[in-house]
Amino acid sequence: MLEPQAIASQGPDFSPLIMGYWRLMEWGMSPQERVAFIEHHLELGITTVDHADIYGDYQCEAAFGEALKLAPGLRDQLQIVTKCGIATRARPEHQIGHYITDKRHILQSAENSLRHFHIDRLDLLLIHRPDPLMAADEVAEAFMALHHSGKVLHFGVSNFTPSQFSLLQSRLPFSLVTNQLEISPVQQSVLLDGSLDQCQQLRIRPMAWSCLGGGRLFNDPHFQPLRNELEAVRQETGATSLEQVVYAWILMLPSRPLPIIGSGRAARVSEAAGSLNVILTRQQWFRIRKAALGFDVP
C-alpha cells in the first residue's frame, strides 16, 4: 500500500500517485460504481484526487460529489484537489473561452466546488492556467480569505512559469505548495525551462499531468521508436506494462513529481500503483529521453 508523503514543508501529505478525474463523465459509471472505484484506489493507497471546475463541461465535481454523498465516510480518507480560473464555452454566457482570476470568481468557484462535492473544505485549490490579466494582489486576497475561513487548507498553481509562480508567491504570507505541470517523455519542456528547478529550490513537489501524453504515446506512429525503447526497458526492469515504465521515468526526476493517473479502469490504476517498484538506471532514463526527442544530449 502506498504511503502518504509531504509535498511541501507546510504540508499537505498526499499519496505518491494521484487519481485524476477529468474524464469521469466519459467512464459511464453510476454513482454506486463511482463509490466502488474510489474505494478501490483508496485500498491501493491512492488517496489524493484531482479535479477542476471545468472538467466534464462543469459536471465532474458534482458527479464525484454524488458518490461522496452516498458514502460520506470516504471524504475523510481523501485529499481533494480542484482548480479554477478557466471559463469555457460549455456555459452559454461565455462567448469565447477565456481565463478569469479576479477575487470574486475565485471565491465563487471555491464555494461552487464545496457545494458540488458536499464537503466543507478543500484540501488544495489551484489556479488552473496563467492569466494575462491576473492581478496577483487580487488572487492573494481571495486565497487569504479562503484560508482564513478554513474553506481551503492549501493553495497552488497549475501550468505557471517560474516567474508567474514567484509573482503570486510574493503576495502571500504562506507558501504555495505545488505547481501542476505537464510532464511526460513526449512533453519534456519543463525539465529544462526552470519550472522543476524552482520546485527543487522551494522543496515543493509538482503534480504531473498527462503523463502518457493524452494517449498519444501509445497510438501516434511518430512515437513508435519511443514505444520500442519503453518495451526494451520494460523487459529489462521486469515492469508489467509500458505505463509503469513511463511513471517510473517521471518519478525519477529529482523534483519528485506526483503523477496523475487518468484511467477509469480499476486494473490500470492497480498497475500504475506498481510503478513505484520499478527502478530505472540513469542509462535507461536517458535512453527513453533520447527515443522521445529523437536526438542525444548535446
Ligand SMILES: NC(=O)c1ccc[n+]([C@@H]2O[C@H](COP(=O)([O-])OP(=O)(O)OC[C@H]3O[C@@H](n4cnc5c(N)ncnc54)[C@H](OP(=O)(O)O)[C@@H]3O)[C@@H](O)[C@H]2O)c1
Second form
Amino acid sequence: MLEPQAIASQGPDFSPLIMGYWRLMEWGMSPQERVAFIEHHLELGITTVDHADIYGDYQCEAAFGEALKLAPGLRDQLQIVTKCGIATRARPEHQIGHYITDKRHILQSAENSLRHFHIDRLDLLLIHRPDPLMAADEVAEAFMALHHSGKVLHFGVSNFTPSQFSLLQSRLPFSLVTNQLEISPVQQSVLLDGSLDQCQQLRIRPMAWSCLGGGRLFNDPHFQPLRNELEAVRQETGATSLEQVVYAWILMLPSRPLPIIGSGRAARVSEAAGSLNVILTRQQWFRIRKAALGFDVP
Ligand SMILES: NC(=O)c1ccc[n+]([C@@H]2O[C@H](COP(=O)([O-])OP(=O)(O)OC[C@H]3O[C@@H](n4cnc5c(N)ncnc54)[C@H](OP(=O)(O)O)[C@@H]3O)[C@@H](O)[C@H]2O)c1
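Since the one above is the form predicted alone, can you give the form predicted together with this ligand too?
What follows is the entire complex, opening with the chain shown before.
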C-alpha cells in the first residue's frame, strides 16, 4: 500500500504515483466500471487523480464525476488535480486551437470542473501549457480569488520553463506546488534544461506525464535497443515488467517526480504500484539513459 507524501512544504499530500485520466473516454467503461477502477487504484494507495478540462474533448471530467456521484464516499479519499488554459477545436466556437489564460477563463473553467466532478473544491489547479499571451498578474488574480473562496486549495503549472514558472511565482503570495512535465527515457529534455533543477531548488515535486512515451516505448521499432536494455535491467533487479523499470528510473531522479499512470487496465496499474520496490544502481540508470538516447555521456 502506497503512502501519501507532501509534494511541497505547505502540502498537499499526494500518492507517490498518480492515476491519469486523459484517456478515460477511450477505455469504454460504464459508470459502474469507472467506480470499480477508482476503487482498485485507491486500494493500491493511488489516491491522486490527474485531469484537465479538455480531456476526452471536454468529456472526461463529467464522466469521472458520474462515478463520484454513484459512489459519493470516494471523493474524500481522492486528491483531484485538473488543468485549464488550452482551448481545442472540439468546441465549435474555437476556429483554431489556442491558449487562454485570462482571469475570466480560469475562474470559469474551475467552476465548470467543480460542476462536472460534482464536488465543491479542487485539490490542485494547473495552467496546462505556457501561453505567450499570459499576463502573470491576471493569472495570479484568478488564483488568489479561487484560493480565497476555498474552491481550489493549491495551484501549479504544467510544461512551464523555469523562467515562466518564476514569473508567475513572483506575483503570488503562496507557492506554486508543482510543474507537471513530460519525463521518460524517451523524453529526457527536462532533466538537463533547468526544469527539474528548479523543482529541486524550491523543494517541490514535479508530476511526470507520458512516462511510457504514451505507449510508444513498447511498440516503436526505434526503441528496440531501449527495450533490450530495460529487459536486461528487469532481470537484474527482479522487476516484474519493463514499465516497473521505467517508473523506477524516473523515481530515482533527485527532484522525486510523481509518475502519472496512463493505462486503463487494472492489472497494469497494479504493476506500476510495484515499481516503488525496484531500486536501480547508478550504472543501470545510465545504461537506460544511453539506450534511449543512443549515445554515451561525454
Ligand atoms: N500536462 C500535460 O501536458 C499532459 C500531457 C499528456 C498526459 N498528461 C497526463 O499524464 C497521464 C499519462 O500520460 P499517458 O497516458 O501518455 O501515459 P503513458 O503511460 O506514457 O501511456 C499510456 C498508454 O500506454 C499504453 N501502455 C501502458 N503499458 C503498456 C504496455 N505494457 N504495453 C503496451 N502499451 C502500454 C496504455 O495502453 P493501455 O490503456 O491499454 O494499458 C496507454 O495507451 C495522462 O492521463 C494525463 O493525466 C499530461
